[in-house]
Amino acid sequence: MKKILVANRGEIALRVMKTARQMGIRTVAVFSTVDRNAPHVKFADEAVCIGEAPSNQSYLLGDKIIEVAKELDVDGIHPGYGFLSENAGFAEKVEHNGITWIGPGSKAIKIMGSKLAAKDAVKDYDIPMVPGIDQAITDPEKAKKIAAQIGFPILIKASAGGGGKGMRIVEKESELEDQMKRAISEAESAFGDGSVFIEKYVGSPRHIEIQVLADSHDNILHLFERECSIQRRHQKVVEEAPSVILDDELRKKMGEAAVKVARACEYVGAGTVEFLLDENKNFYFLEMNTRLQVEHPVTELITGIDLVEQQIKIARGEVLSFSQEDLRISGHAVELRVYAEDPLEDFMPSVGLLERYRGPSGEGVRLDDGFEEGMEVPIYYDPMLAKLITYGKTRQEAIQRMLKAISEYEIKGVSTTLPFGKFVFEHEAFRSGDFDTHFVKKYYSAEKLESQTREEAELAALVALKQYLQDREQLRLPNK
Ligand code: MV4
């Protein structure tokens, strides 16, 4: 493989190209008109404009991207995350055009794109699932019978849904029929597929996901877990590895279950198997993400494995060069997603000019970003500016380094979630490890952040005043 096209933008496009270059592979960027001066375009060996700013006129134009790849004699296409990364049709077309798809087979993408198909695929593999049904349901009377069996509250989910879209909690039977009708029509209009199903609602779960790697020679490994419970409206904000809640025994069990899920869909490449973990540490398979995830760096830091390098090697048909026994967790990593959003204004996107942009650096600090000072943050794409990742020998050290890095990060011109990140990493519930997916809803408010910031400013002013008075004493400055 001599040349790779990265069908993406921002930090992940850069991230992929950096590994490709290290491997001696040439890189091709594609870009939209607003991204013409973006870092991923400057970094690439070659770059081609593929259209206007809106994604559906550029980064989602699969045929156009394949055309560019063929013109430039590209050997492989890496899709990053989002955009075309989980589009089975695109993966297929890439391969049909004689280009290597750096991702899983289209069959696995298709299966995991449907929650019901995923349940069906794994049903003979002895994988724990939330009590519920594995068939689409439309008849409210039948739904009532099933709900009575599994017990309220229940959750109605859309088979084609993802990221929490189309989910409805039903507390009691009298609400069921109405909620089901709404769920079906919502799923119909949002995904063009009205299939919904029912599960027992797990009230206070943690969200734990397992990284897997599978080569095309039937070897499947797991690279342990990531704790992703700190999220806001299904948008992850803080991730870490390992999770404080797993012991070696549970880690092994969940890792083995994840490997079975990958086996069930004949997975090849890097993938993530999502689980819910309830208060009694029972785990349940939720879904599988058939792409490289945003939060992959925390896994890289604790395992020492470059996941993009592995993706490329697997796509080249190589055999994994290590086994499960070779893998160890070393140290602890935490990640903060830095969004151009205002945490004091209900996380409203805050686009504009990056008047000042200086990232932190130092021991145990990794910054994956795709912006530079003087750049405009475009309104057309995800508002994530950067991922700040810190590593330490212990969780405590990783968190300390994170707080220091947050304080050194200089961003002016747009509001960011940096102060929100500081709130999370300083919070007692986070530090003690006693939290679930309701952390943000339960503990965070703009008022709290504001008063915390005000108190700190007052304290800083007092410290400065004290120092000033002390200095004046010691210097014996003339008073009048
Ligand atoms: C659940 C659940 C509770 N019980 N399923 C949300 C996104 C989708 N991937 C699955 N999700 C959930 N499924 C049952 N049976 C709670 C969630 C959920 C959640 C899961 C992971 C991370 C954050 C979440 C936030 C709210 C709800």
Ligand code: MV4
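As the structure is a computational prediction, the values presented were derived from the model and not from experiment. Here the rigid core means the biggest group of C-alpha atoms that line up within 1.5 Å when the two forms are laid on top of each other. Residue numbers count along the first chain shown, from 1. What changes on going to the form predicted alone:
Here residue 256 does not count as shifted, since its C-alpha moves by less than 2 Å between these two forms after the core is aligned. Annotation: Cα of residue 112 displaced by less than 2 Å between these two forms, core superposition.
Once you line up the core between these two forms, the Cα of residue 366 stays within less than 2 Å of where it was.
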Second form
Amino acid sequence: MKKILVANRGEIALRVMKTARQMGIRTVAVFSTVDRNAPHVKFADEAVCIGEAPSNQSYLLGDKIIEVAKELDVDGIHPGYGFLSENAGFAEKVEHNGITWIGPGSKAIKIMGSKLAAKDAVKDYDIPMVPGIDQAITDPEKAKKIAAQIGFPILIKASAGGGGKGMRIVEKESELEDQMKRAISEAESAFGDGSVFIEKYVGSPRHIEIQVLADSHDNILHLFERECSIQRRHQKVVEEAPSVILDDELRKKMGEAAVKVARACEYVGAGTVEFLLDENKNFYFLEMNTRLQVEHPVTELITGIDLVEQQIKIARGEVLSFSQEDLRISGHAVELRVYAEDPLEDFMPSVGLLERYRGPSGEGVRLDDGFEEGMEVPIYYDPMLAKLITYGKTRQEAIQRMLKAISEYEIKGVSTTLPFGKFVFEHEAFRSGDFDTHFVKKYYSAEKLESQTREEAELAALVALKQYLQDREQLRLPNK
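Cool, the form predicted in complex with this ligand is there; where's the form predicted alone?
A lone chain is what you will see next.
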């Protein structure tokens, strides 16, 4: 494999290209008109504009991307995450055009792209699942009967869903019909598929995911877990590895379950199996993401394994060069997704010019970003500016490095989630490890963040004043 096209943009495109370059592989960037001067375009060996700013006129044009790949004699296409990364039809077309798809086969993407199909695929592998119904449902009366059997509260979920869309928590029967209609409508709008199903709502869950790697020689192994319970609007904001709540026995059981899930769909490549963990440490299969995850760096830091390198090697047909027994957890890593969002305004997107942009650096600090000072943050795409990751020998050290890195990160021109990240990493519930997916609902509010910021500003002003008075006293000349 001598040349790879990265069918993505921003930080993930840049991150894939850096590993490719280290492997001696040339890279091709594709970009929209609004991304013409983006870092991933400058970094690539070749770059081609594929359309206008809206993603359906650029980054989602699979045929156009394949056309560019063929014109430039590309050997492989890496989709990153988002956009076309879990589009089975695109993966098939790539392969039919004689180009290597750096990801799982289209069969695995299809199966795991539907939560219902995924449940059906793993049911013979003795994988624990949340009580519920494993078929699509549209009849509210039938839904009421199922809900009565499994008990309220229940969760209505879109089969083709993700990111919290098409998902509704229903506390009592009187709310079910209305919430079901809303979930179906939202699922149709977001995914073009209104299929929903019902399962028991787990009250105080933790979101634990297991990274897996599988080669084409029937070797499947796991690279331990990531804790992804700090979420807003059902989307992850803070992740870490390993999880503070798993012991060696539970880690082994969940890892083995994840490997079984991968085997159930004949998985090849890097993937992630997601589980819910209840307050009694029972775990339940949620879904499988058939791509590289946003939070993959925390796994890389605790294992020393470059997941993009492994994706490329697996796509080339190579055998995994290590076994499960070779893998060890070393240290601790935490990650903050730095979004251009205003945490004081319900995390609304914040677009505009990056008047100042200076990232932190230093020991144990990794910054995966795709922006530079002077760039516009466009409204057309996901508002993530960067991923800030810190590593330490202990969890405490990783957290302290994160807080220092947040304080050194300079961004002006747009609001960001940096203050929210500081709030999380300083909060006793997070530091103690006693939290679940309701952390934001339980502990966070714009008023609390505003109050904390104001108190810190007042304290900083007092410290500065005291220092000024001390300096003036020392510099004052003695009376003649």
